[in-house]
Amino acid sequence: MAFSGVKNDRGELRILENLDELRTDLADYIAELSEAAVKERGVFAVALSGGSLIGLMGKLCEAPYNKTVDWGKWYIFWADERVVAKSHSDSNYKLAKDGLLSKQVPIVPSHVHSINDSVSAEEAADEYTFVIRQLVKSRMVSVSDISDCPKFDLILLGMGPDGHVASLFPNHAVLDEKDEWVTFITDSPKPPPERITFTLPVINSASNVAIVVTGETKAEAVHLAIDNIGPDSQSVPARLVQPTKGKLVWFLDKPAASKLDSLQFSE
């Protein structure tokens, strides 16, 4: 590992040596939140993204975790998913199923909330919604306790070399979304165009938040998130990631890691 645990307030860093290193540290540190949850509360509700992340989770169906991990208690949810047909390669559902739920882990079908397909964006928007907010009722999903949001476990997010995270695009109107839960885009800089995301406060929400980032081509976003940059900087998506209340965990290979001030590796 190349550096663990450093702490600024843009969270907690760390950063690691190649992807093996950091697939594992990922298991680890899900898997840890996942027993204290489950001990806590009786369930784990975790929200996925789609890029590279699931792939870097894959040390999560192997020994020892498919076998420690208590699956059966896991719900499953998407911070974003592009609106296409659940079969459709630029599905967020699809990767997720292929890398991660078809595995042999035994999740409960049933615990695992996609977005209905059939519909568009700003009705399967308000449809994911209820779906959360009646699991929050039943507290199948915890609520903040100082505002109305869904308090998910994990938040899982990627994060793209414009800064983006979830499908939170830099300049765009989602990120001013203060009311809503899921909100909807139609507009998507990088296709496919239509999709719905968690909006801030859902995500500034979370008990836990991670961004897993890998990567020189993401060095300059990595950068412009976490570094104390000037106010005439550019800003990024993902430096709006702040959890009110809960703990914020960035997973850096080192390419991606390059840009960042005066970070020096120990070897």
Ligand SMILES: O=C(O)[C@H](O)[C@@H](O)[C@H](O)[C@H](O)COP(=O)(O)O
Given for the second form:
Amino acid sequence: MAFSGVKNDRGELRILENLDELRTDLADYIAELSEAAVKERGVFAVALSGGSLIGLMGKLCEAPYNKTVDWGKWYIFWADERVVAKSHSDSNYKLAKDGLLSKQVPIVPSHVHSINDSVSAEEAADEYTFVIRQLVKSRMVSVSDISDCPKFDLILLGMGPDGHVASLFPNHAVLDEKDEWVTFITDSPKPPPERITFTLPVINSASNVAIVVTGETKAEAVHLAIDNIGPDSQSVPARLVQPTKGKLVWFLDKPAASKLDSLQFSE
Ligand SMILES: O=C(O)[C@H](O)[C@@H](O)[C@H](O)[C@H](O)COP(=O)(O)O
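To test you: the structure above is the form predicted on its own. What is the structure of the form predicted together with the named molecule?
Now the complete complex, all chains and molecules, led by this one.
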């Protein structure tokens, strides 16, 4: 590992030497959180995103994790989803199904909670909220003790070069949504335009949030999201990820971390 365990008010930084190390560290981290949640609550409620994240989680389907992880106790959600058919190449559900869920891991199909792809974005967000509400009632998803928000055991996020996470884009009204758990947008700057997304209150109520970022094109956004650089950084959605009581961990490769102040000093 190039540099690790640095903790500031922006969370823990894990900067990995290369993608292979990042994949292993990410798989270890997820496996440990799954074990801890299953021990404590009997289940593991985890929310995924789209993009490169799913490929970077690939080691979970390999030995030893494919056998050691208690897959039957996983409840799977999406922190954001594109409102397209589940068979569409843009679907985050399809991405996770092809890259993860359909591999040799015994996930229970009824524990996989994807959106209704046959209704409008607004209806899909409302229905998804309802599904999560039922699972909060039965405590398959925990509840925050300081708000009425669901408390996911883990929310996994990627980040775009503009600093967006989930489908929370810079300067978008969606960043101000305080009342809904899941909301929708119809004007995403990254195609496709129609999406549903967890809101910041839900992301910040999670027990654990991981932001996984690789590649030099994201280095400036990583710098703005993590370093203390004043007002310029306030428009970066990833900077608004600040779990109230939970733990935030950044998984970065060296190119993504290359503009961080702390890395400049260490080399
Ligand atoms: O559905 C989506 O578009 C994603 O959930 C989105 O938030 C993604 O995680 C980032 O855009 C990073 O994507 P990359 O890792 O592919 O750059």
